[in-house]
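Next up: just one chain, as structure tokens, the form predicted alone.
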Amino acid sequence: MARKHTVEESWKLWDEANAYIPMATQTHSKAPRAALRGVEPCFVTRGQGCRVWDLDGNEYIDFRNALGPISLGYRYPAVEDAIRRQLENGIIFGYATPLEVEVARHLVEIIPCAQSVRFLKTGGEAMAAAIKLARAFTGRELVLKCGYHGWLQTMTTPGMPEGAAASYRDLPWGDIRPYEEAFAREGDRIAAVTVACAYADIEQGHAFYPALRELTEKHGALLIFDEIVMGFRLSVAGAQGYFGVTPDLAVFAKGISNGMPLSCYLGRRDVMETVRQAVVSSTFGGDTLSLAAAKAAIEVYRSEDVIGHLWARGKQLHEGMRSLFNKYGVPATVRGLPPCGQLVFTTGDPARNAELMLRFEGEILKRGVMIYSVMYPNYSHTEADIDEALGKMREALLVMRDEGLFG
């Protein structure tokens, strides 16, 4: 008989949790949903692979993926014995150690805008610092940004001052008009381009990529990709990787080092170089077991076919999905690419689709499986993985298909 879902500790600790964490997390997309109590766990203890295990001892097939960062799959042994070994020898020191050069010795080699680089540990914070460079280089202020780079750049939430609020323009990804009305009307102080691609509408990036290089190169403006996702995963390189157009600057995060807290900012020399005017400096910047794992993990990509994976598993689970949804009658389609899709249910009243993306969500769990707003396949799914998700996919739309949910 299967084991029934339960998630009573999970929520009674985050009960507790809330005396003394607000939102009971550190991370606002980790948080539990009220409207999935009882269905949803709050705390995951350990994970191996491609699966994890809540705290009231639920094993799910992962999708969420720790939010993108496990890109090869928990303690993934390459990596984890890269970190043990570097245990032995320190964390961190007064000094600079030879992984930080060895590091950046492989990002050089393997991404093409990178002449130099520095590390930090979150890409919000590295994204920070390429926008503080790009300033400093240019001498202007106004950013155009597309896309989230994280919560220090985000300018329309309470605790902004105006000030730095009116120093961006956050304008719509695929579109290169509003940057070209945006450049003509003040293009003398625009610093920077900053963009993250779209994972729905991706594809746009074959001709939004190259109008943005064309833009900001004639207006003396720097562009910088946000790779934090895109970076190996759509490609070892990210988005300049796969769309072939190489930007001044670029910030990468998450699959970069398997789930160790690490992120760097890289590119022009000349530009990188202003670091020592502009001043980006963190203590933990070059912490020795973030880089022992970013080592081994980097040298996992560029010995096995990690992409090539990423993308096959991906393809695997749209098809199989897009495939039940026609079966089913499911108003609801994967959009975007294999290594980061988007799954968006499409009745036309966005209320319903939330409902409805909510419900699937809840049904899923319970039969152990775990998905995001972002479904992103790792390097430890298998096939037999895939079919296994996709089989309790199915039970979940009979379930709801049953109920009339559907039509």
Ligand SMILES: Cc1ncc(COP(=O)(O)O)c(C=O)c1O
Contents of the next structure:
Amino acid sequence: MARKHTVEESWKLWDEANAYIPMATQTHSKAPRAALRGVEPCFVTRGQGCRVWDLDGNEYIDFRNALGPISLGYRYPAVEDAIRRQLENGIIFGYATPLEVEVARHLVEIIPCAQSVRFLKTGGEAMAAAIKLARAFTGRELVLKCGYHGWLQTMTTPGMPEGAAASYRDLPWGDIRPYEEAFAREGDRIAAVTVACAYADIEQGHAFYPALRELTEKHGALLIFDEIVMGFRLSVAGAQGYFGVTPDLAVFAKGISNGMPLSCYLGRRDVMETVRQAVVSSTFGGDTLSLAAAKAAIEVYRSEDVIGHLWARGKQLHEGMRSLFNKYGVPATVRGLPPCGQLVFTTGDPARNAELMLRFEGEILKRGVMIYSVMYPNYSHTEADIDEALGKMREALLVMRDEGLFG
Ligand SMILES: Cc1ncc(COP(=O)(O)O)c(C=O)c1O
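Since the one above is the form predicted alone, can you give the form predicted together with this ligand too?
Every chain and every other molecule in the complex is listed next, the one we just looked at coming first.
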């Protein structure tokens, strides 16, 4: 008989954690939803391959993948061995280490825009560095920003000085016209366009990226790709590899090191060299454990068809889900590309869509599957794992259908 799903220990610790840690987590998207109290776990204690276990001991097939970085799988042996071997030699030193050169060389070889590379720890921090260099290089201040680039670039929240916020314009994904208008209005003040793909409408990138490339070149602004999610996922080289458009600078993080905290900004050598004057410097920028993990992970990417696997397992998941939705009359679909698709409910009523999504997530959590706003397959998901997840999704949908939730 299946083990009863209970998350009591998780919620007990969650309530206690709130006394010590505001929001009880360091990452807003890791906070459990109040509406899923008693169903959603708050703490995960262990991962292996494509599965994780929560504090109460429940097992899940995981499509959250630590919100993106777990590209090969939890405890992937080649990466774990590399970290362990490096640990015997030390974590960080008062001079650079050869690993920095080795990983940089790999990146220059596999990423079209990369002539030189520098390392940091988080995606948002590396985006801030790329933007700083673009401003220093062009002598301009304004940035046209598309998508989420991390908390440092989130200008609309309290605590951001007006002056800082005024040097950004938030523009939408996919439509070149607002960018053309912005350049027509204040093109000589624009240092860069920064862009992260919108998952559901990612295919618009086929027209959008070349148009952005042409526009930025025409006005002497830099084009910066946020490849933090797309890198080592959509293709090894991310969106620039998939869409065939080469930016001036790009930022990679998440999948680069299968979970160790590492980010990099890379691109045109002439722009990257401005770092000497602009100064981007971090004590932990060259830590050896993350770099050893990245080196091992990149070697797997270069020698095995990881990307093909992510596409194949993602396709299996998406097609399986769409076929369940058709069969049971569920007003939902999966949008976007297989390595990073999004489940969307399609009733036409946003509030009802949100309720259905929460309920579905709750029902699959009870059965041992976790998803995120993006569903990330990893290299350790097998065909059988996806089938098992689909079987659990089917059970969840049947419960919801029998309650008349789709009618
Ligand atoms: C597209 C994108 N850019 C930037 C970031 C920020 O990365 P980090 O949280 O490592 O600062 C994220 C984080 O989820 C992201 O999804």
